[in-house]
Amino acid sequence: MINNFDVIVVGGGPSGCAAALSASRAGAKVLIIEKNSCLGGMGTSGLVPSWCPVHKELFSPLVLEIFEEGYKSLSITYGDKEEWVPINHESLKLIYERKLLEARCKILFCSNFIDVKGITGKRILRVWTGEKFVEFSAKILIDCTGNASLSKMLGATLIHSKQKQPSTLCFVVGNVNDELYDESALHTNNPQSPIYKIISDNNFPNIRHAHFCSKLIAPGIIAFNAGYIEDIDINDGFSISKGLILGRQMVQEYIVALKKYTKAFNNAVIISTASTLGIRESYRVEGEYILTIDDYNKRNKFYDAVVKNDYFLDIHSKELNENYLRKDNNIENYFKNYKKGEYYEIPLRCLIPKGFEDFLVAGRIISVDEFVQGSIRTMPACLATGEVAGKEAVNRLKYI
């Protein structure tokens, strides 16, 4: 028996949720398939501490709807409603689920697609649901996997980076003294941050990088996006497993180090480590247009523009980490590349894989170069490209 849908979205991160939501709200029969047990990707199961900046003049009502509900779910007062707003991970899971169910979208958790076959407009996905194989048909497919898994299986052309960015396992710590906690004092950009003492301390052999971001997400609870796990091969399950194991070892070292070098964490305990390894970069899919660093620097606009974005080139690499450690490096200019009101545009062609009519991509795998990928891989941009992919999928149903 084949279950028939107009649109199938593979991947339930922010881009997948937005794609499924926009397509469902437009009247399409939609299925979203997620390999984990919840929606939201790095914003939920990945325990990323905060939203990247959401400058409201740039984003659509759908993106702002999800962002605003996430903001309202916070149990703390947070002043700036656009810059690095904390994430309530459990609430965000429920927000995505409720919105998709209200739109009559079918949600399938803990399932992996194994194969795809068929012809344009009549694709069939074979999915392992944990107990059996099930086949689903769709007129339009949208790849929101983050690793371009569906794109690879369909034979789309993939773009490889010269140097993959390192991964991170985020974590949450509780029983922290709020009065003594100072986010800016801990941050890498502060030359007096304890992270520099920690990476020089031989008692913490797995902490060797200065990447160190944290955020108060609830009273006494701090979420961390810290440390690097390098040389992860996303095509190798043993490599991913090794990364997760190393990440959990690093978290244990971080809590001991924080107690040693900061007073706020004297009585702190680890609440959770992420169930998903934070992979910043894997593959990108070559589309009808490849957005480049030149487009970014020139703030280029396009005739088929669908998304506005102003996030900086957030490229995590050994080279960037070395820049952090150079006192004479003017990192200020790098991180404030765009002034308020400036932005570049993402054309629709970046979401359309070359040579396909019934297939779209969204999220961090859209057609951009390795530099711009550091700007478009964030949650707000992923929501935005996902929404566009969902709308475009419905448009294409008319002639598929």
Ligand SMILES: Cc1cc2nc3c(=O)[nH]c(=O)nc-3n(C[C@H](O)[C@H](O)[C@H](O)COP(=O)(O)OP(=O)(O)OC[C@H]3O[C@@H](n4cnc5c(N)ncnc54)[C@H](O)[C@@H]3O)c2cc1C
Given for the second form:
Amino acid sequence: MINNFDVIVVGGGPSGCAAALSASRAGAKVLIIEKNSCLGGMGTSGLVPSWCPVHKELFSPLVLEIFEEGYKSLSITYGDKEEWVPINHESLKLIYERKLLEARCKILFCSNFIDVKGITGKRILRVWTGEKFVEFSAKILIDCTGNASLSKMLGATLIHSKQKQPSTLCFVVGNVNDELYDESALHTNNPQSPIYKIISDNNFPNIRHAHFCSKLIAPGIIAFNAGYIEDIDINDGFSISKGLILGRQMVQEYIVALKKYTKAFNNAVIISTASTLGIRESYRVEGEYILTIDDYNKRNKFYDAVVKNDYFLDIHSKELNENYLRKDNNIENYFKNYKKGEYYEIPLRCLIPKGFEDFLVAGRIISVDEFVQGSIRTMPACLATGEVAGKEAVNRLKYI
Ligand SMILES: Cc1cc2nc3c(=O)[nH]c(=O)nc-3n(C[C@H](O)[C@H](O)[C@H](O)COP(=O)(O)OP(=O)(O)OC[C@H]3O[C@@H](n4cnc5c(N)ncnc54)[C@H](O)[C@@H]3O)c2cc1C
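Structure of the form predicted in complex with the ligand, given the form predicted alone:
Shown next: the complete complex, the earlier chain at its head.
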């Protein structure tokens, strides 16, 4: 038996949730398929500590609705709503779930699509779910997998980076003395941060990079986005497994190191490591337009603009920056962050894979170059492109 839907969204991260929500709210019969056991992607399973800055004049009411509810669910007072608001991961799972159920979207957890067949406007996804294969058909598909997994199977052209950004296994620590905890004192940007002692301490051989961000997310609870795991091949299960194993070993080292070098963590315990390895980038899908670093630098605007963004080119790769530096010789100018009020636009064409009518992409895999990927991959921007993909899917139902 085939289950028929208007729109199927594969991947339940921020982009997938927003895509499914906007399409459902516009009246479409929508299914969202998620391989993990909850919605939210990196913001929940991935234990990312905080939202990248949400400048509310840039984002749509739907993005702000989710962000505001997340903000309200915090059990701590957090002053600046525009800067790196912490995430209560359990609340965020519920927020997405409740909103999708209210919009009458069907949610399918613990399910992995295996392949896709059929013709334009009538695609059939074969999914491993409930310990068996089930087929689902849709008029429009949206790839929100973060890794372009569906796009690859549909034969879309993928954009590869010369140098992929490293991965990170985020984690959460409890029983921290929050009066002694000081986020900026720990951060990489502080030359006095204990991370510099930690990386030169032979007792912690797996901690090799100074990347060290943390956030108080609840009383006594700190979430970490720290350390690099390099050369992960997302097409190789063993490579991902190796990354997860190394990540968990690193977390054990971090907790011992924090006890050694800080007072706030004297009695700390590890609450959880993320169930998903934090992949910053894998592939993008070539769309009708590829947004480039020149568009970013010129703050370009487009006739088919659908999203505004001002986040900087947050690229975790020294090598990539240096390669670019050789070309331009003035990286500071090249990567200059925006001033308040400045923004670039993302055209709808970046969400439309070249050569396809019944298939859209959203989130960190949209059609951008490897530099702009560093800017569009934030959760607020992924919510925004997801929302647009959901709306565009419903538009396309009229003529597909
Ligand atoms: C280590 C790290 C730290 C970060 N820190 C921040 C931060 O502080 N603030 C911020 O705003 N952003 C941060 N980001 C960026 C942001 O979290 C991601 O770029 C964003 O979540 C991407 O959204 P997405 O919807 O495209 O993909 P994801 O969030 O990755 O969601 C994709 C979903 O698709 C599911 N999926 C994948 N394949 C399949 C399949 N075959 N079948 C079914 N489901 C599938 C996955 O399980 C996942 O739930 C960080 C990213 C990383 C990796």
